[in-house]
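Form predicted on its own, single chain, as structure tokens, below.
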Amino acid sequence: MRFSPILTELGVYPFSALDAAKSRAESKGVELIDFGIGDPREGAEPFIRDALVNALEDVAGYPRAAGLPELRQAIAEWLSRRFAVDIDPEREIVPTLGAKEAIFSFAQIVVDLPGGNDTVIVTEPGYPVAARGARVAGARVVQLPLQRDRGHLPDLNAVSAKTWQRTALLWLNYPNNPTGACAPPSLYAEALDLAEQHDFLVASDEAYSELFFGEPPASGLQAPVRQRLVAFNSLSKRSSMTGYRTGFVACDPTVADALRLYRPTVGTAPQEFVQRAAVTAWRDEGHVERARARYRRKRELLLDVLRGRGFQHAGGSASMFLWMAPPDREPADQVALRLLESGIVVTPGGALGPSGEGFVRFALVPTEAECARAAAILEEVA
């Protein structure tokens, strides 16, 4: 059989071959604490959950791809509150199924081919998501590298006016994936003024904006004149909410038109008692500053331990994270081998873009009570 040859391009998802190192290690007896993929073991609160179960009902019916009005009011006051935005809840807003899938398809919409915006890029080391959905819409893909030494900030110089363009879309994730860096506001200025420019659209990944422990990270959104900037934002980090799989996208009106001519086809809106689980998780705080002060926790307990080993934090003061230079310029690859002999599972920076080379990314997402027990084993064989 024949199958696109996109599929072999594209090779294995990173995280499909960290599962399969996980698993050998397993069945060598290896007992594992997980630092390897951003999901996090501490569920969503009581009363999330019970918002989700009280909204079941006998039938459930085909969730619509406009979504339920309270759901995208409850995202606007969020916005609201928390960037001083006014985003309207009718026009401007589009709950999907996490960020995941939305980000995957969203250059089916706006990649012109033949011969038309055939271009997006993105930044490497980052979510392979963008770039996948890109390669899988016919886009060529052009990655910009982040570089500690800029603090990890593309450098929108280096892209050639001819690449520009032909470029349908630019993809931003701050706080980054892996990196943990925040974005200034400039670096957005300075992006959609290249999108007016030369008419494309900025997209921004904000998965990780609840998550800091420094200053409160900025919005795309916030930017003064921001028709061209597409956010696309979620609950999975902010509220531990990963396996309900609700998000959304913010957007121009025109955007957000496309986006609801294109959903229904493909049938992914969440379902009807996810978003009014949902409703409640965006209206309340409390508990997402309860989960950043233990992700806080755990983060300076795991960074006192692996900087008394001699690694280096390379990264940035937000996002579930740690950006670690291993020691003695011991190559990663190695150094993620002998922590999982360890029972430790961590992420090559590689694996994430050729800019990851030479670090290691610990998502601190085990308990605080699995971080205390990977300490004590690092302190051992880091």
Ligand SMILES: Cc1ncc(COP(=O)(O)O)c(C=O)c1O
Given for the second form:
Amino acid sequence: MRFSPILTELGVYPFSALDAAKSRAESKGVELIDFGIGDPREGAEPFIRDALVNALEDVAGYPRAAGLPELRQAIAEWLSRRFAVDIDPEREIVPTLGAKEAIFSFAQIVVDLPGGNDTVIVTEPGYPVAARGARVAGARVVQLPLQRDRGHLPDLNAVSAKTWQRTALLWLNYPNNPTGACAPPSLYAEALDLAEQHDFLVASDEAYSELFFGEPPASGLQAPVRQRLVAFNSLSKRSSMTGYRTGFVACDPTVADALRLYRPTVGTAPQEFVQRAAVTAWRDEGHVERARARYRRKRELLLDVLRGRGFQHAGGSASMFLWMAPPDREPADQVALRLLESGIVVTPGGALGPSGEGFVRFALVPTEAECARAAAILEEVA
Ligand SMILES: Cc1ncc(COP(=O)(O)O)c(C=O)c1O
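In place of the form predicted on its own, output the structure of the form predicted together with the ligand.
Following is the full complex, with the preceding chain placed first.
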């Protein structure tokens, strides 16, 4: 049978490889505490689950791509409370099935191969979905390294004018996965300036905006001129609702129109009972504060132990991730394998891009009890 050559070119999704290593360890009887994928083991709060159950009706018809007006309204009100931005719920918000599918497919609506607008710029190490989606859309992908000595911010001056001319889309992701770094408003301003000069869009993946332990991170939507800014966010991390699949895109009405043209064909309108649970979640901040407090405790516990064992914290003050440099320059792959044998699953940074070599990522998603157990193990083996 024949398949698209792009599949071979993409290779295995990084976390599928991690899953295989985990299965091998489990088959040897090792009990795992999983700091690998960013999927919280502490679930959505009961009032959110109740909202979903109460929204289930006898007939659940096809949802519409535009989403429920009350969800768009709840999102616009949240954006206004959180970032003091004025977003029109009718024209500037498109609900999505989590951020991932929208990030993956976005290149398909902006890349213009015959027109020479064929390039998507991403940062690395990073969440692999934007680049993979761009490749499936046939785009040329240019990777900008994120380095510790630049605060994990891309050097936009390193991109040639020729590349900017061909650029359809520049992806930024702050708070950043995997480094936890936040972006200053000047980064968005600089990117949007270039976007205006060279006629491209800036896509801002803000999935971790609510997991912060210092100052609340900025949003690209706060830029004074935000016509070319497309923000992606979701309840997966903010409200521990990964399995619900609910997020949104906030953007200029012309971009929202393009999304509403494209999306009904793909079938990615979120289920209405999920949308109703999402309304409840966006309207409440108490559960987000409780989640942040939990992450902060786990973060402090793990940071303390890891620093004591000679790891350096190389990342920033937000997201659910600890980006750690192992002691004595031990290769990160080797550290990850060694920890796996003792039941601690981490992601070697190289799996997230070449500039991730030399670091390991801890996703602080196990429960507090599991983190306490992991801390005791790390005291022995890290
Ligand atoms: C940087 C980043 N963006 C987006 C997502 C997608 O989140 P979701 O599809 O669950 O909303 C993730 C998930 O891990 C992520 O790490």
